[in-house]
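The chain below stands alone and is given as structure tokens, in the form predicted alone.
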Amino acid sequence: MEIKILNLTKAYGDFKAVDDMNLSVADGELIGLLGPSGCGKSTTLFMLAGLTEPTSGQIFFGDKDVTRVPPEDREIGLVFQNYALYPHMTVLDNITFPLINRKVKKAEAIERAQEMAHLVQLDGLLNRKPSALSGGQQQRVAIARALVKKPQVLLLDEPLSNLDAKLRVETREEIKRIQQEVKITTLFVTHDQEEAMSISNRIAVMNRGVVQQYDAPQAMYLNPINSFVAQFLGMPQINMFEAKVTGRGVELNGVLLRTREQLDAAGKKVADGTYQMGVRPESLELCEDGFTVKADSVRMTGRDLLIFFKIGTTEFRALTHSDLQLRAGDDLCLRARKNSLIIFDADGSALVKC
């Protein structure tokens, strides 16, 4: 099922929770709606589900305009943040409930529920109550219940927010596996960028009701369209700073980050002046011919070392492998990898990458 969102807006008085959204989702894609709290991602999901009525715009499932179609007639499966399982029912009863509600014969309903339970790897747990399940198992019951109706579209609202860190990782992989097996068009809402980037085919990053960028995770991470996307994606966060473009190149507190020749080779002429710029911590590499700084502090995060330092008074973070023997107070020589320095225009849009 292909989904098309055309000029979709939801306004509450003068406040626009979703502002003129246009988005297309290909059949079988898994799309992440990502953004900070209050950006409009859940409102978008609820409009797709039919639980919230748009102020204007259209929603198409395939060739069918479903903008004003009731939720029960949209052929969707919806999984809420709190799972919304019936505590007095067994796993089997929870999964079969939508089918019994649709007057499907009990024998067929049980057969289909068992198929879904096998898909989400809940065999052997069908007679348990939700209280006897882990959070991840409860989540899979909710997914099985959503899928047992054989919907055309699966909608997930913050599906992993109630799980601990280890379980989040395991369950998101389960969601990806299930989605690929069923080949169902899926949209899920999250504020967790790692979650969205790890399992999505494409991500729509939203801010203040507006889609900032819609692209494949790696493409978006490497080529953010503006400073908001650059800062929202990435952990640790991108280094953002103000630096000058001069006849010499890109200068920060006396340190030359790029020569003018290197900057011009990026393919877009950048006028002299002060600009906001960004470079990701992992793009600052150790070398023998860069600029020398002193490590203010060093944190080991397992696989990586996070190094804090300053260029003049501007604070930076660099990320390198944890096998490096480095302590606070040590000198190190760094440079920004080729094609890793992003220069932003006055309106925050990405101007050039060099």
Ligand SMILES: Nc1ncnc2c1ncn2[C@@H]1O[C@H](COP(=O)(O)OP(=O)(O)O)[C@@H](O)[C@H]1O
The other form holds:
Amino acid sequence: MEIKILNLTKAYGDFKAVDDMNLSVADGELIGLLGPSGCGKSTTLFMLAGLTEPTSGQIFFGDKDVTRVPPEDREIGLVFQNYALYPHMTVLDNITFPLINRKVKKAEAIERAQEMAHLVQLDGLLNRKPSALSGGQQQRVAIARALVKKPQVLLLDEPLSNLDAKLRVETREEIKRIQQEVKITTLFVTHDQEEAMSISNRIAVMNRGVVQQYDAPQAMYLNPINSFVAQFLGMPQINMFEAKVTGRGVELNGVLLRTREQLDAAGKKVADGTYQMGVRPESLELCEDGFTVKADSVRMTGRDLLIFFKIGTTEFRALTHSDLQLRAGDDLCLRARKNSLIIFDADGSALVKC
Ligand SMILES: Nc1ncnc2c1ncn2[C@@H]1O[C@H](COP(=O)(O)OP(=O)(O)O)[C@@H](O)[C@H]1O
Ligand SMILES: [Mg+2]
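Now show me the form predicted together with the ligand; what you just gave was the form predicted alone.
Below: every chain and molecule of the assembly, starting with the one above.
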């Protein structure tokens, strides 16, 4: 099922929880709806589900305008953060519930529930109560229950937020596998950028009710449209700083990050002045002929070594391999890898990458 969202707005008084959203989702795609708390993700999902009435705009499922269609007629499956299972019912009864509710014959309901349980790998647990399951298993029951009616669209609102870190990763892989097996068009709401990037075909990043960028994860990570997206994606965060563009190039406290020639080669004429810039920690690499800085501190994170240093008073983080022998106080020579320095305009939009 293809989804089209056209100029969708939800206002509460003067406040716009969702502001003029436009989004197309292809059949079978998994879309991550990503943004900080309160940016309008759940409101968007609830409008798609028919649980919140839009102030204006339209929602199409395929060719059908569903904007005023009641939730039970939209053929959607919904999964929430808190599972919302019936605690007094067994797993089997939880999964068959939507079918029994729709007067599907019991034998058929049980057969379909067993199919779903198999899909989400819950075989053998059908007679348990939810309280006898782990959080990850409970969430899989909720997914099976959402899918048992064979909906056209699956909507998940922060489905992994109640799980601990390891289960969260396992369960998100499960969701991806299930989604690919069923080939169901899916919207996945999360505030976790890594989660969104790892499972989505495309991500819509929202801020204050407005979609900032809608793109494939890698494209968005490499080419953020503005400083909000640049800072929201990536951990450790992108280094943001103010630097000067002059006749010599890009300068920060006497350090020449780019020559004017290199900057001009990026294809856009950047006028002299002070700009907000960004460079990702992993784009700062050790080299022979870069600029020299002193490591203020060094943090081992397992796979990586995170180095903190300053240029002038501006703090930076650089990510290098954990086998590097380096201590606080050591000098190191760095450069920003080619095509890794993003220069932002005064309104925050990305101007050029060089
Ligand atoms: N019923 C409501 N009345 C007034 N404001 C609301 C209502 N529901 C949500 N909001 C506001 O709309 C904004 C977006 O909420 P929500 O979509 O739940 O954000 P998210 O899911 O991204 O955390 C928030 O600022 C929230 O306080
Ligand atoms: Mg929410």
